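Presented below, as structure tokens, is a lone chain in the form predicted on its own.
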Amino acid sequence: MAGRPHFQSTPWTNGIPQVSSHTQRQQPPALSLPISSARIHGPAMRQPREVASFSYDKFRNLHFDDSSLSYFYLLQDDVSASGGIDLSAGYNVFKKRDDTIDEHLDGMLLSLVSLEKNTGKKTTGDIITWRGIVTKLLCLPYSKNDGFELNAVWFDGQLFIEEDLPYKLATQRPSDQRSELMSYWGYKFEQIATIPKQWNECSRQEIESRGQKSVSNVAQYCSVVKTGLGDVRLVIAGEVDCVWDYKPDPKDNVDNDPKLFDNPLDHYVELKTNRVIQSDRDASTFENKLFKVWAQSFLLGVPKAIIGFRTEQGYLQTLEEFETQKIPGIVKKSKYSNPYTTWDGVDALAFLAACLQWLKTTIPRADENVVWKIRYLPRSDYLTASKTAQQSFLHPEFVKWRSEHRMK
């Protein structure tokens, strides 16, 4: 059972934090959540379970299948034999997705339409959003430097949340050539570490020539997952880098026996790159980076992450595997954790539980199709909510489907 929301100096009243008498000098904004004290301790976590998946192809066309799913295939011997793989290769012909195009929740919502047409049932859940947004909220108590804005709207009894892209584009730091190159290294690592089919279905040429092809981040594979924290049920979608061995065929799970169920999430892998650790400061910096690795993997139910360690010049040197559930313990026991590493997974989940409960209870359900703005100002201690006059961002086809098929 989830505990009641607890605030060190701010009691919980009707889902809205109220300031205690001794803190009246610093009155918080209306409809706000205090980040430093909002906690629900010991929230129950629902085991993530995949309910759908979808793919974007190299032209950014949407498909309700696994066509863009990749398979991990990279041996440490292959990395060592080459003396290090150049992750900068092909940078000048990188095919980058246009991230100024606002796709809202489109891919996810259309995949739910496809799912519901097949099952004849409404996808249940209190909050529907991208995994990246929940990750942002989970990490917020330990990542306060960057502000953000979210848009939220109630429809058909569910709260939909997206990131406000215009705000993100207007406030993001200008990227220089070095940061663009380092970002590319991550995509290049994904390319050389994966193959498009299981290894026994790939030709030798497909495997050996993959590093010679141009890199693109246009194609994506996403998993749609039902999970939950405390009293809030979630439906989240997030990109999956690759599968470790195979993805179970849904036909093999038709009996729905929990003991026999082969969860596709158990086979997924997160891929990341990091600079080779050469000092205590490098180690503590890496452990802080592991916070986001753990958060995004944990939320979607991805059991492992593979980190490719590279040189300062971008040459891949070694591979290391991390089990998602063990990452918090690794950091907690590390000799580098103090004074630089600050995060605590248990505390972060306690905050997320309070945050999700606040979103669910603060934004009025009666305001269906009314967009609310969720704001966080850099280095502040409050998440705020306010009503807007914006138009709903939900895809028209999803709205039409749900409106014509009001399902319980």
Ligand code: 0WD
Second form
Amino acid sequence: MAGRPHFQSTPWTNGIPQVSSHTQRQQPPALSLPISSARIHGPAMRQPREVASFSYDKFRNLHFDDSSLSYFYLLQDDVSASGGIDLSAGYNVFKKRDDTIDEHLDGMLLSLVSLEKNTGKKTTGDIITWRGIVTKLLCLPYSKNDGFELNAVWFDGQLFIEEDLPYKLATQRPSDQRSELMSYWGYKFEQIATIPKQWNECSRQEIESRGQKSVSNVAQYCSVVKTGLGDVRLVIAGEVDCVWDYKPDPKDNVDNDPKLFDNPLDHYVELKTNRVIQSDRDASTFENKLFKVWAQSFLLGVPKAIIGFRTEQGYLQTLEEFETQKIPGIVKKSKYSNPYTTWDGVDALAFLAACLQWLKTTIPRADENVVWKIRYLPRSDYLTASKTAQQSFLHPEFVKWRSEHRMK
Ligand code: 0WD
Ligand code: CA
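Got the form predicted on its own; could you also share the form predicted together with the named molecule?
In what comes next, the whole complex appears, and the chain from above leads the way.
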């Protein structure tokens, strides 16, 4: 039925492998969402709006400011002149963040505490989560090979969702040397394509020597954005790689005239690397990636992605700019698209709207502080929800702040 979500309550036995632990079997039947049919067609979209931003420094300390924001600075001429920039340079001194440390939603929740202390207002929204999690859900109808588990908990009238890190670590493919190196190329590209301040505030030396410094993925800049789809209002935080030119100062935006409003999100850029395209197969792989770039950027309202194309050996060759809003059209029309995965942005959003609505209505609001598990098993057609006995994953400082100031 067009315009209505197709929800089903299905017991575990409905084609979904049973979880064999004793406690799980005593749970009431899990609820499930059929991915191939759950849709809310033409859901209303809210324009994303930044409400806060925060930075992790190179020691992973959190700051409620833009100190880790980077500025795009790389010319095609610089890339071509050198005959290709070696993205493997400095790989032996890469400072990689320990991604076995579970940070839950901490950075985001602490930034909300800081924001709410300043404004005296609760940040409204139905679901609060990382952008990366919503990207996963948005792409799910077209990307069913990888399983995941999410933890979800209602608190103070809002549903908080995190990725279950132990599950992720236990199920991720063992990383080989080549994929480690390829992921380094992505971080190296971010380093050589950006500078830490606007170019007129950087010395020539700072600009020219940036490629010689060691690369680290510890520091990050994140934007916290309010957005929404259908009846579900979202608060999502995600990493932003850099700004194209500058980030408007909120003080310059006091006018509140929408026509004069200089939206920070309009200045953001997503950076990615991809292999130079030489075959139909390369083109098809790239388009799969481009769809995910669209999903990720669209959710946060990031208007532009810059792709650095590199050789098989990791030499950067060319830069190409993509407007986020044009990506679904490019991918849909392409003759290279894999016939089994004809990516469709409109359909993906119809699924996401149904999925968010399902999460909001299926997990009982009255279950405050009860952690629910949202599961997706590889290649299955269902997302399932079931109760757990896990402790809440919300940062104690956030819980204390909200408990003391139960705000409307
Ligand atoms: O499982 C976890 N604990 C996750 C943590 C899953 C997803 C995100 N995060 C953390 C990130 O470290 C970050 O602090 O949440 C924050 C916001 O992330 P996001 O923007 O929601 O994440 P996503 O959209 O999945 O990824 C954006 C970027 C990636 O760049 P590319 O170009 O590949 O999209 O965030 C970075 C990564 O550079 N990133 C990470 N960097 C280091 N370690 C990680 C990680 N575990 N996850 C994402
Ligand atoms: Ca990136």
